[in-house]
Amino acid sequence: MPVEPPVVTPRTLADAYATLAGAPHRPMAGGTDLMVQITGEIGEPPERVLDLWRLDELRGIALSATGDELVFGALTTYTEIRRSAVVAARLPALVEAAATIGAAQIQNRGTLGGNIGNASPAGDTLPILLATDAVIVLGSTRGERGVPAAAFWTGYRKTARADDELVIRVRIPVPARRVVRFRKVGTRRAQAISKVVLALAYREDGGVWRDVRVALGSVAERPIRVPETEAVLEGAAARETVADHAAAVISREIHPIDDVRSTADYRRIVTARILHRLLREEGGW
């Protein structure tokens, strides 16, 4: 086993943005998916770790003062998601991803600034945050910045974060009267990482649907959106054909990847299956 890095455990975020302008570090939350790289199965081991666990400023779950966005620290465990009210109340489909996350030990470390600055493309929670255009916060010496979830991952586990910067918060919107599903694909029920995962965001308007979002994980190297398949289904009303047409245009749209948990044939076909079936839920068909 490699050796393991020095880490650093800073008590405030003023000394944790210090650290990382001094030398860059790995940031390291609950450390569920860190344990395994310093092993040497994900890549290379950091050279050194920054633990923020001790970040009370980066904790804790609230709803605006304007009541239309949904802010959490990025230090949120998947287990405070799950017993979030507020969050059962205005997103439950991120209470139902948080669920399909590992078992209940990982669940209590994991956070929601770790799947996020993780950048795996199989982060159950990223295609939620792409279909909601959350804003991932970033902080540093130099400030705060937002960035738009459809811009923040750039590559196979590579973001828009700088060296110096952590990920601090999350803004969600929640518009009144959006609805927001997700479905997750894995080898079993439980404990499973997902060979496809989906996320769809509407909001229906006169028995049509508006403001339409389709965002996938672990189909490419990096989560995405569909603006095609999205193309089809704004403004369509909610019909089986239109089902159909949304479901042909994404298994054509898609190029994805083939890696030991899936070949890109089945991922395909099972993304296009989701939508589907997705799709005929809202309709009531």
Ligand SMILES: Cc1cc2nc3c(=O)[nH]c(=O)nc-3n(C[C@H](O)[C@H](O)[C@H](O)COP(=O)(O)OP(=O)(O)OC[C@H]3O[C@@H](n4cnc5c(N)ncnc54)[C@H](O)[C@@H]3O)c2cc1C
The other form holds:
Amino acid sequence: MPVEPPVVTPRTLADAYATLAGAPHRPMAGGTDLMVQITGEIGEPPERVLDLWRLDELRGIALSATGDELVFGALTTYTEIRRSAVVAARLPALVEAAATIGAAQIQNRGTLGGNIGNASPAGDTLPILLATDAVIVLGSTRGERGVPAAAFWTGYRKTARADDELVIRVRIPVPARRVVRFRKVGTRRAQAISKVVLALAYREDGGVWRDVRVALGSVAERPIRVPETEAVLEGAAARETVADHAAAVISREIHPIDDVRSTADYRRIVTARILHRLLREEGGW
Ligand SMILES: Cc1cc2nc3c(=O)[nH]c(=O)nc-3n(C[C@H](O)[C@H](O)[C@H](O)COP(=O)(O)OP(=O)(O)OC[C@H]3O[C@@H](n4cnc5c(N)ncnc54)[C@H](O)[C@@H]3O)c2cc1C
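Can you swap the form predicted alone for the form predicted in complex with this ligand?
Starting with the chain above, the whole complex follows.
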């Protein structure tokens, strides 16, 4: 029988930081990943848990005063993202991603900070955070620091977060005229962990694409960007020959594995196809 770990429930962020500085505790937000680990069926069960759910300082979605950045508290749930008018207006791809995660029960409890902290290569929001150059803000008794998403997931379920730090918020730039698209391929429409997840971001400038980002989940040990594929698209016009080239490059650039959800071959072929289809949709041919 799994032993239930002791749980500390701070009322303020300062108390949470002090608890983490005193002894290692596993943070718990919605618990949708952590509760599975507590049973000991998957991964190492935590020895001590720090329950973040009452920390209202970690809630809320706001548009920055300058209007060019969305700021999400770490405890923002998928349901809150789905219901947010400002996210729908400025980053609809994130609303789309939130709608594919689990089903209603998971969306009511699961948080953006939990998806980030869990660091699964299949975390559905993570390619969007990579493609949008998001900054993950960590806090502790030592202060706050921002880590670019590109430097945050360092290996299989490893992150740049130190044990005494919490993910406290996420800052996502939302520049005017940038387009972000999201695609997830799973076994079915709900309660399906991704076989492949892809986010594409770009800005159209005089008939060519600029600031192109292509980010993927479930095809490597961590969420990744694909710089060789991005280089094919950067400065190019959205034409069929460009899409053909990008699809060929991405299928060479990634090295997925066979696992219980899919085969490496399937992942490689599907990744190339969904990129090709997205490019075709964007190009309108
Ligand atoms: C049935 C089911 C379906 C699911 N479907 C999907 C899916 O389709 N797509 C998907 O991406 N995920 C899915 N998940 C996984 C999970 O729901 C998400 O990863 C969710 O975002 C986790 O958030 P949480 O708040 O529940 O995290 P928790 O379970 O509370 O925590 C997850 C991890 O992150 C750490 N953590 C949490 N918050 C913080 C913080 N603020 N600072 C530092 N570390 C933190 C915890 O210590 C833990 O290691 C599913 C899970 C279940 C059970």
